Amino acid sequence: MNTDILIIGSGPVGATYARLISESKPDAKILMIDAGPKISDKIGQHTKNISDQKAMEKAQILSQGPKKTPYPMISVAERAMAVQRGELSADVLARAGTHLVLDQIEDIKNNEMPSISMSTNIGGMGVHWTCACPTPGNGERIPIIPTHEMDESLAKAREILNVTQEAFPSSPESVTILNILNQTLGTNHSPNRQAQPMPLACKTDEVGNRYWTATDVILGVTMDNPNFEIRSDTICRKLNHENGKVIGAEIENIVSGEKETINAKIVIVAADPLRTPQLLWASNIRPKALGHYLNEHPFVFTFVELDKDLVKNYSQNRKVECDPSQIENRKSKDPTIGVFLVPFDAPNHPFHGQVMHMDFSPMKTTVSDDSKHIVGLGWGCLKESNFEDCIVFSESEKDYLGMPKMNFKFHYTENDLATIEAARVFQTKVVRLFGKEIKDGSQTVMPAGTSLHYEGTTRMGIENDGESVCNTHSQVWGFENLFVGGNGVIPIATASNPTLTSVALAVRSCEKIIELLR
């Protein structure tokens, strides 16, 4: 089959892809594939837009993998207590929509990302993600390209993935955990860096529901042009190429068995950070840095118990305009009626605060009255970028998919575990402001792999030294028609969600295949 661009990869950064050279070239043939399958009637919506609950629990099983059965109930904190004590195994690590990429015990005993783990189903992890879009702050800005560059990028990444800070309605509550946030962070925060609403991928109803934004969403139109193909439950095996250009992509359909070679002008890989290096390791194409400065940042996450003293305080102390039929009218059973940022702002505060206020408890604790309001506190800091952090891909092993198998090298250095201890001891100053720590839930640093933020392994560079996987349009050095997407291609540490920033390097890298095609 011949066609002008093959996307491999249905996620946000994929669709994005596909969305932008659409848009631009309509005639442009586009072939889309994803090795997993279609989950839900609707191609590539978010799993917390499907109202009936026993089809959304179908639709995270078909998103497992090899793991084909439900996931028992477990907080975040019973996971990290777990591994603790040595517990480990899939159903402690893994969640609903997931599956590790090491499930065996022993593998995961020896792996030094225990938690490090994939969704594979049409919409990739955008269908399970939680939708925050923080904008990277000092400290998070990729260096090497311009700001005002960066900021358009940022700018029509929003407007594709419908970012608002409105998803959430105000209430006395919510009011309360800003205010504390905010005395906790002070005034010498950068313009606009204030514990805010999170920036959130998402667009609501007149009535508060929320539809939030994935694969379907940012393809929006692009589905109904004729040029455009998505194939579900279809791999690619192996990129051949010559002379600096890929001539034809070796694809399989993982149900009929039938395989199939595909010639595109273009092809971008927009994976995920593990699977599309995987390829290009497959496919032999190895620059030194692939699946190397393997990223990840640290996670300290309690949970507290909202002291309701406080609330009614400020609540007589300030105007509080809430509706609460858009906190009840909810279709989903997920707690949250409001998520919140502290935003990443070296040197002030070089972490990432994300704080979700649920309305009944989600875990096992020791609060015994469902109607007290839990504030959920997770702190992530920067990790250092190691070379020697990487994917190890085995010559002869095969994972679930006949793909290489993956293994994980990743350490903490002292200056992260100085760091982690600076940002626990900030969270703790917050916990003491709203309450009651939890005891269930108490703070606790979560397993590496836990985050799902993983970055670095096809990152970008300004030459091609050896130090890096593509250039700044995120076109692999020495190829004239391969790309990669995806957090991967990030080249440093973050501590915010990274989904905002890959699909802003998608449209940046857009601009260049646009280019190519004319």
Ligand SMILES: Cc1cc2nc3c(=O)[nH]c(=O)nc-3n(C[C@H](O)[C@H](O)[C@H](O)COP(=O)(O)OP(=O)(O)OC[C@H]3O[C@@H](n4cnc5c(N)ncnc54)[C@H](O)[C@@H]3O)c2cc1C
Second form
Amino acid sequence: MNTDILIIGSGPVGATYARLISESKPDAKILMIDAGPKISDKIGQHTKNISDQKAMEKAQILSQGPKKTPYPMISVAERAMAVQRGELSADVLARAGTHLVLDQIEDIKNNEMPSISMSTNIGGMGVHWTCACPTPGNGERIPIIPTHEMDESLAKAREILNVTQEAFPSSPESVTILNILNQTLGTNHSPNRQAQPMPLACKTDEVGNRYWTATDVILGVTMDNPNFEIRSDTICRKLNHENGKVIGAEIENIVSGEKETINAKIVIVAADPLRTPQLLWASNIRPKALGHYLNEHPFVFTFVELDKDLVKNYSQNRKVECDPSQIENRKSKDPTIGVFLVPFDAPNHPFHGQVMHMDFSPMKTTVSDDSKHIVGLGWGCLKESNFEDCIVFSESEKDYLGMPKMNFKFHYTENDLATIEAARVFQTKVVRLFGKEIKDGSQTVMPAGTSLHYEGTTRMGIENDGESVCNTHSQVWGFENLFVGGNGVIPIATASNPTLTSVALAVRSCEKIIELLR
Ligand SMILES: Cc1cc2nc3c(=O)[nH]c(=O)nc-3n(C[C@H](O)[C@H](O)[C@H](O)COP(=O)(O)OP(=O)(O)OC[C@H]3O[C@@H](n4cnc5c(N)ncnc54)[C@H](O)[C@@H]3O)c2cc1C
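Okay, that was the form predicted on its own. Show me the form predicted in complex with this ligand next.
Okay, now the whole complex, with that chain kicking things off.
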């Protein structure tokens, strides 16, 4: 088959490429493939938009690759204790909708990122994500892209993802939470970097229903373009290339076993930060930096119970607009009724605080029944980027889809451990102001891989000096028609959620691709 564009991977980044190219060149033939199945009636919709609980759980399980059963609900503390006892299993380490890269006990024990996971389905992890889209702060900006260019791309990314800070209505509890967070942060922060509602990729209708952004929203009218095709259960196993040009992509329908070679003018691999380098490696495209500089932000987590007296005190002297029917208005059984951000802002607050407000507990706790408001506090910190932190691809062993098996090298430096400790100390201050830490959810440094935000494995650079895989337009060094997308392209460590940045980098990359198509 001949096509103008082949996109491998149908998550938010692959979908952004499809949309922008289709908008600019509606005559261009675009084929988007994904190794995973279609998991809901509406192609690529967020699982939180599926109102039927059983259908939602089925969609999660269908995304879990070889793991065909649901994971048990366990508390953060139970998880941490099980890890400390060496009881490592997918049930302890993985999240619903994802599957561990290495799920056999022996493999998990030898893996320095035991929780490292992926999703295999139309829409990728982007149908399971929390949709948090904070703007990167001081110390998280990519220094090799001019600020004004990155700002333009970020603005376009926000538009594509429908980012809003008004997804959840205000309530006495949310006002209290924000006040406490700002009290801890103090006034020593950059402009607009105070604690605030989390920018979320979400649209609300006039009665407050939330519709979370995933591939369906990003693609929008692209789905109606007859030149656009999306295929599920279709894996790309190898890119054939000659003289710096991809000349054919070997794809296979996993269900039927049918194989085909796709001849595309331009190939975009947006197959997550693990499987994008895996495909390049399997295709014998192996720049020195491929799979290296693997990074994620270490994550310190805890749960607190929101003290009712605090809420009373805070809301007494203020008129807080609150319509309870709007707060309760949700389609799924997601307990979240608010998300807040304590922005990354080095050197003042060199962490990313993500705060989840819930009106029932997402886990087993000892919280008394009448104390319904629970706050989950996640503090992410920067981890130094090192060449030694990497994916190790096997020459002989295969994963469950028959691609080169991956293992992971990942360690914390002294500086990393000091940063984690500093985040812990800051978080403790916040907890003290809130009142009570929940015994079953006490402060825990989550096992490596927990963030689900993996970066650096196909990082961009300004020259082909062995330190990077692609240029700042995500074009693989030495190739005229091969591009890579996703969090792996981010060349520096970040503590905040990376999808907004990855979508912005795809926006930037599309400008180059559209120029090439002309
Ligand atoms: C529970 C959860 C919460 C999250 N919360 C947030 C958040 O709040 N904010 C944030 O920024 N990020 C969050 N993330 C991460 C976010 O979902 C990812 O950053 C985002 O989905 C990355 O998009 P992507 O398109 O690059 O990759 P993905 O969405 O991972 O999609 C990659 C796709 O490629 C396919 N693929 C892989 N290999 C091949 C191959 N060889 N051939 C064909 N197809 C292939 C996979 O099946 C997959 O569907 C969260 C993730 C999860 C799971």
